[in-house]
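In the form predicted alone, a lone chain appears below as structure tokens.
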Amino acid sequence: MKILLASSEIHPFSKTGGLADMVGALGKALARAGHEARLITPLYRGIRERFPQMRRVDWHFDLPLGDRHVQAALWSLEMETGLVAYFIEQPGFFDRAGIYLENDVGYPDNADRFIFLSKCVAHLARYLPWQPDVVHVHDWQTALVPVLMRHQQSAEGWGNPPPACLTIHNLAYQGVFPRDTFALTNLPPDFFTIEGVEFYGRLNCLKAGIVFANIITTVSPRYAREIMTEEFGYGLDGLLRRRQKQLLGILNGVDYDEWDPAHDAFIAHTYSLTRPAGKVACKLALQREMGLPQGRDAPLFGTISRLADQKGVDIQLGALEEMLSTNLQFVLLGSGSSAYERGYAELARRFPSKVAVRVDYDEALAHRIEAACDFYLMPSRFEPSGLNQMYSLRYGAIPIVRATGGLDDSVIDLTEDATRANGIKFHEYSARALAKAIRKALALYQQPDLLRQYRRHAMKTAFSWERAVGEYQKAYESARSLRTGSRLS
């Protein structure tokens, strides 16, 4: 099968979070399963310098964007057999310091940027000599592709467009813009209705994808159920319930080429289930790097996260305030809300021998934290899939998670199965409940035999992309069978 995957970020070229990891790994896994995969993403600043082997394609975009035309070029990179990446070069839109924002402020022309990206994807899907069997788009930044393809079929003579699959990575981010932004789509007015892309008088890009995609997936089975509820539906739960027959939850896999302590190039001491000694060496090395007292006695907790309400960083601050009187250390790598950045920096100032904070994103340091930590904190308010808890399992960092979304699907608590327990779960969204879970971790740390058992279970847990690819293949086949359906079919 030929699959065209479109995303605003794809690892290893660009990344702000799990979206990039997932799309990059899925493309690789599809190619290794014998499919032909093509990735489409913007050519952001610095990509060409880091990947000098990419080549300019003899292709030129000249596409309408409201009352003007925007030009762009196309670059390509053959990544491995069956996998090619395409890059949209439009310096005015994409040659910037950030992907979505700068200095914690979103770019004011994000609607222009990503509507244009969606138009480029639809254009390539229609005119590339390599014709895809399915177009797979991700999140709001490319969610207009299905409606653009449908319009080109009905009004512009595109006789047999491929079906569209939309993956929702985080329903909280929908790409909602003022009504006049709809003009940038160059779609006729009959698409701007409650049955189309209109949402309380505004343009909603993600809603457009939900309405017009042939099949919709989320990144975990539980999250697929959660987003059909008022609590997690962000105003789209009714629409998603109407489309629930076309809504699937597929748990993400992990790219173990990138995330495996047995051969991780970012850590100084590799280790594995049968050679565990390197983990202690990684802990001592990270303590030294982050300016914490070195030693094995204090359990080391870690978090790598966007500092946003979704991630539970508010209750984590409260729980740490309570628990730092005990014998533990905590390391944070992340950035986001300036209020949370200040809160964690203040915690490090007050507890310099117990807390180390790095306000940044550093891929290599993220690997070193996973390798060093005894426990990994992930107290999310909601979590569509989560990848760090899966990385933590492979690295023997016991995850402490709130039972929501993909966290609940991927971590096993002692109360669920004592023979396979690999993590600690809590349910109530509160600092008190998280502090109680941390106390359980401290008790576990005092029982070395039980801790080793947890680590063995954790490191044996495998989230195979081969499994996920099989499920996506079924989703693509379903999309093809629904290709001729009407809106909200």
Contents of the next structure:
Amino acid sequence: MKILLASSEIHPFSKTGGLADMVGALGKALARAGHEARLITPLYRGIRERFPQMRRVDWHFDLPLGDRHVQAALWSLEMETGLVAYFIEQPGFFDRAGIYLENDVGYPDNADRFIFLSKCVAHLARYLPWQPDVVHVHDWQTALVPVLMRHQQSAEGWGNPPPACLTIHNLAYQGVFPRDTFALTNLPPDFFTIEGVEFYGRLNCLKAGIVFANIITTVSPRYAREIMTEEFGYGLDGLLRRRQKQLLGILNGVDYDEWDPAHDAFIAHTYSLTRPAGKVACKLALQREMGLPQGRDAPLFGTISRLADQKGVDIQLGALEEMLSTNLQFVLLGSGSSAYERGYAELARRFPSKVAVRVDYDEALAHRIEAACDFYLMPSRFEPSGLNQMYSLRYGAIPIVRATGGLDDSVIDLTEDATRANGIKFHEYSARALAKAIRKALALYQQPDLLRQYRRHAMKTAFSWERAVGEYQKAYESARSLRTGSRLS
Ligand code: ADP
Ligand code: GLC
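Output the form predicted in complex with alpha-D-glucopyranose next; the form predicted alone has already been displayed.
Next comes the full complex, this chain leading.
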């Protein structure tokens, strides 16, 4: 099959979170399964310098954006057999210091930037000589593509457009903009209705995708069920329930080329199930690097995260406050909300021999933390899939997670299956419940045989992209069979 994937961030070109990892790995896995995959993403600042092999394509965009026309150029990079990446070069929109924001403030023209990106995707889907069998878009930034394609089919004589698949990575971000932003889409006014892209008088890009995509997926089976409830639906649960026959949950895989301690170039000592010694060496190295007292016996907990409400930062700060009277160490790598950044910095100031905090975004350090930790904390309020708990399993850092979304689908607690337990789960969203889970971890740490058994189960757990690609292939096939009508069918 020929699949055109579009995303506002794709690893290894740009990344703010798991979206980039997921789309990069999906493209690669599709190509390795014998499909042809092409990626579309913006040419952000610095990408061309890091990938000098990319070539300018003989292609010129000149697309309406409200009452103006915007031009752009196209670059391409052959990544491996069956996998090509396209980059939209529009310096005014994309040659900036950040992807979505700078100094904590979102760019005021994010609607223009990503509506324009979506128009480029629909344009390429229609005019590229390489005609895709399916167009797969991700999150709100490209979620207008299905409606733009649908409009071109009915109004501009695009005979047989490919079906569209939308993946929701996070329903909390919908791309909602003031009513007059709708003009930037250049769609006729009859799309701006409650049955279309309107949401309480405003434009909702993600809703557009949910209404007009032929098939909708999200990144774990449990999150697929959760987003149909009021609690997790952010106002779109009713619509999602109406489309539930076309809604699928497919758990993300892990790119083990990048995330495996047996051959991780970022860590000082590689290790594996059969050669475990390197893990302690990684722990000692990280303690030194982060300025914590070195010692193999102190249980080391870690977190790598965007510091946002979603990630359960408030209960984590509360639980650590309670638990720091015990003999544990904690390292955090994260950035985001300045109040949360301050909260962790304050904890590190008060407990310098137990807490080390790095407010930063640092790919290499993220790998070193996974390799060093005994336990990984991920107490999310909600979590569509979550990748760090999966990485932690492979690195033998036992995940402590709240039983929600993809965390629940990927970690096995003792109470669920004693023969395969690989992590610790808690349910209630509270500092007290998390502190109790941390106490269980400390008890486990005192039982070396049991800890070894958990580690063995954890490191053997595999979230293969082959499995996920098989499920996406079925989703694409059903999108093709549904292509004739999904407008709130
Ligand atoms: P989300 O996409 O909601 O942030 P995921 O668990 O799916 O959560 O993915 C997060 C990804 O971003 C992981 O690859 C993680 O290592 C990375 N990441 C998050 N924060 C940082 C940071 N401060 N430095 C380096 N990598 C980070
Ligand atoms: C989103 C979600 C996260 C998921 C990632 C990749 O950022 O918050 O749970 O793992 O997308 O699908």
